[in-house]
Each structure stands twice: as structure tokens, then as C-alpha cells.
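The chain below stands alone and is given as C-alpha cells, in the form predicted alone.
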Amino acid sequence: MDANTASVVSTNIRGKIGIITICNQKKRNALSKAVLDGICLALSEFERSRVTVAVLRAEAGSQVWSAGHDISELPLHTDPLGFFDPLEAALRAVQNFPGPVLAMVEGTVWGGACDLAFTCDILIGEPGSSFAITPVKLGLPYNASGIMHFINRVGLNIAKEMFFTADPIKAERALNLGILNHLVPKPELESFTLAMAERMASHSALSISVIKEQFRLLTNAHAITPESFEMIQGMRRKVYLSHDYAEGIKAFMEKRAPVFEGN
């Protein structure tokens, strides 16, 4: 890593077990491109290294485990989310990934977080957990592959309420909805998650693997017409060259509420 990537992601390997930190707290561990290069170069060593079970953190004591995008990062005028950005980037290192990640969740998770967060295998959580995705907040046309990803995760309904409210899920009802596959006590969330992954790291490696790769196959087994996929992008397009999408921005950067015209 660089220095910029190193100062904001650090990584610790135990046996099989790679860990990695978001460590940015002066910016609510914001995604910016170092982070999620971070991540990114984090997974490709861990599997250079043969680690086979990968864990996504925040630093502890962390109120906040990811703010979402670095909103200063964000581009104007063309697709903030388009397939060779870092967010979209990341997503896919993690599903790529050839054993379990689990994301350890202290704090709350927002925006593009909550995408990365959802692509993660298995997501445990404490009291303090909440998570709400905020792209309506910006006037953001979200992509179809973060959608589906929440669908998969929550269903049809509660994905759609919460792109629709941007309010937080939080780390009850997350539980009882999938999101978090367990919510523990705050001081053993530590020591709770990493017993799960030396559990999965005795395992076959090979055998996990494959069945990660099936998982992923299967649940993204949605074929679509080049017709609806042309029309979703012309859709997205109208969104992120509107006034709405620059206001967002704008208002965000001027901490005040946006005035969105609908066009």
C-alpha cells in the first residue's frame, strides 16, 4: 500500500484469518478511494498469502463504521457509480473474494457503506448497529447491481423502503429482517467474530470456495433484456446530469437541506 492507502486501511494477519481496518475516523471512516483501495489491495494480498477468511472492521470504539461515500470524491455530470469506480470496485474484491468475509459492525453504517457492508457474507453486529442507504438524501442515481444486492440481502419490501426513507435500520429489527446474521454485546463483538472465522478458517478452503462462487452465480442469476438495460442507464443518466443530483452535492458541502426541483 501507499502511504495515503496506509494512513486511512491497515491489515493484520492471524494465521488464516486477515483483518481489515477502517481507520479514518476524522472523516467517519468515509469511503474515499484510498479506503476502498485499500480494501481492495488488502484482499488481493490476503489471497496472495493463502488467508482464507477475510474480516471488514472499524476501529474499535468507532460510533460510526463507515459515513458512506467521501461526498467531496463524488464527480458531477457523469456516473458516480459506474463499473470501474472504487466503490464498485471494492464491491466486487469482496464477492470475488474466495473465502468468507465478515464484516464486524461497531457504529453506524450509511450510504455506499451499507452496499459494502451487504456484499460482505455474513454481518455481525451490537446494539450500536444501524444501517440506511442515503442515495435519495443526494439526489444519486443509484446502479441496478447495488439494488439488487439489497434485495437479495432484505427482499423486495424493505429494500424499497429503505431506498424510499433513507431512515436507519437499527440493529434489532436488522437482526430480525437478515441483515446481521448475529447481534452481540459491544465488548464481545471482537472476540465473538473472530471465533466464527477460526471456525470457518478449519475448514476446507477449497470446498468453501466453490460454494461462495455458487452463492454468488445463483443470486446474481437475473437475466435482463439489452433493451431494460439500456433503459435503466438512460434512466440513471437523466438523473445524474439533473439540478437535483448537483444541489444534493452541493447542500451536503454546505451542510444545509437541499431544495430539490424534480428535474
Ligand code: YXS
Second form
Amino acid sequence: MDANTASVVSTNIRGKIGIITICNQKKRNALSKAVLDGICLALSEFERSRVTVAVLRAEAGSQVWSAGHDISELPLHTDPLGFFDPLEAALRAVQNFPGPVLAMVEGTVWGGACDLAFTCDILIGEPGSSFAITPVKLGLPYNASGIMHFINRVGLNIAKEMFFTADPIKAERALNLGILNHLVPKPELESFTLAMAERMASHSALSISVIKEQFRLLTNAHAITPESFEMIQGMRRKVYLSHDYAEGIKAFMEKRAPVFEGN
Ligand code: YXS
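What about the form predicted together with the ligand, after the form predicted alone?
Everything in the complex follows now, all chains and molecules, and the chain you saw is the first one.
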């Protein structure tokens, strides 16, 4: 990891368990390219080091697990969530890591970070955890693979509510909806998460890796015609080239409410 990446992501290997800590609190752990590259590099390093279970967390005491994509790095006039963009690469790195990735969620989760947490295999939270997906606050066209992550995680109705309201889902409801695998008191969050990681690491990594890959293939298996794919891309282009998207980003940077005009 280069110095820039290492300044916002730290890693720690304990036997077969690898821990990735996002440490960018001054920007509320926003997912900058450096953070996202750091997550990808850490998972690659874990694979080389024969780590079989990964934990993704924020620094202890964080009020915000991650504020989502670094808005100052969102591109205008082009797809902000392109296949090769840092957030998408990190989501695929989590899915392709050949072992369980546990999201240890301390604090609130926003936007693309919610997609990142939902892409993890297990989510363990504390009473201050909440989850919000917020493209409609920016006028941003989320992408089909990301929407599928939400449908797969919470089902159609809740996914629609999350996208259309951008409201945070708080910890208790997140547990009831199956977003959280476990909701534990904040002081126990780390020990509970690491104990589960240890149990997973004690089992056959080969068996787990093949079962995880089958989960990925089966949940991603949705036939879509080339025409439908092209229609989605065309619709999304209208949005990311719109006044609304430019206004959404500008309003955030100017710390004011956006004025959307629907074009
Ligand atoms: O003013 P300074 O320079 O101190 O910076 C402030 C914020 O601008 C910065 N910051 C961010 N910078 C870039 N990208 C972000 N996502 C981001 N979030 C925060 O961090 C400094 C402290 O922020 P502040 O004062 O607001 O902290 P707070 O504790 O009062 O509030 C914490 C949050 C998370 C509630 C608040 O920062 C917030 O609402 N952040 C934006 C959350 C959000 O809408 N995220 C979505 C990002 S876009 C994304 O992920 C997807 C592409 S999508 O749009 O599709 O969901």
C-alpha cells in the first residue's frame, strides 16, 4: 500500500483472520479512491497470506462507519459507478475474496458504503448502527448490480423504500429485516465479531470458498437481454448528464439543500 492509501486504511492479521480498518474519520470514513484501493489491496494481501476470514470495520468509537462514496471524487458528465471505478472494484473484491467478509458495523452507514456493507457476507452491528442508500439525494443514477445487492439483501419492498426515501434504517429494524445478522451491545461488538470469525476460520476454507462462490453465482444469476441492458445504460446516462446530478453534488459541496428540476 502506498502512503496515501495506508493513511486511510490499516490492516492487521491475526492467524487466519484479516482485519481491515477504515481510518478516515475527518471525512467520516468517506470511500475515497485511496480507501477503496486500500480495501482491494488488503483483500489481495490476505489471500496471499492465506487469511481465510476478513473483517471490515471502522476505528473503535466511530460514530460513522462510512459516509459513502467521497462526493468530491464523483465524476460529472460520465457514469459515476462504472464497472472499473474504485467503488465497483471494491464491491467485486469483497464478493471474490475466497472466504467470509464480516462487516463489523459501528456507527452509521451511507450511500455506497451501504452497498459495500450489504456486499459483505455477514453484518454485525451495535445499537448506533443504521443503513441508508442515498443516490436520490444527489440526483445520481444508481446501477443495476448495486440495486440487485439491495434486492438480494432486503427484498423488493424494503429496497424500494430505502432507495426512494433515502431514510436510514436503524439497528433494531435492520435486525428485524435481516440486514443485520446480529445486533450486539457496542462494548461486545469487536469480541462477538472476532469470535464468529474464529469459528469460521476453524472450518474448511476450501469448502467455504466454494460455497461462497456458489452463493455469488446463484444470487447474480439474472438473465437480462442485451436490449434491456442497453436501455438501462441509456436511462442512466440521461441522469448522470442531468442538471439534477450536477446540482446534487454542487449542493453537497456548498452545504445546502439541492434544488432538483427533474432534468
Ligand atoms: O466540511 P469538512 O471539510 O469538514 O468536511 C465534512 C464533510 O464534507 C465530509 N464528508 C464527506 N466528504 C465527501 N464525501 C462524503 N460522502 C462525505 N461525508 C462527509 O466530512 C466532514 C464532516 O462531515 P459533517 O460535518 O457532515 O459530519 P457529521 O458528523 O455532522 O455528519 C456525518 C454524516 C455522515 C451524517 C454527514 O457527513 C453526511 O450526511 N454525509 C453524506 C452522506 C451521504 O449522503 N453519502 C452518500 C455519498 S454518495 C454515494 O455514496 C453513492 C454514490 S450514492 O449517492 O449513490 O448513494
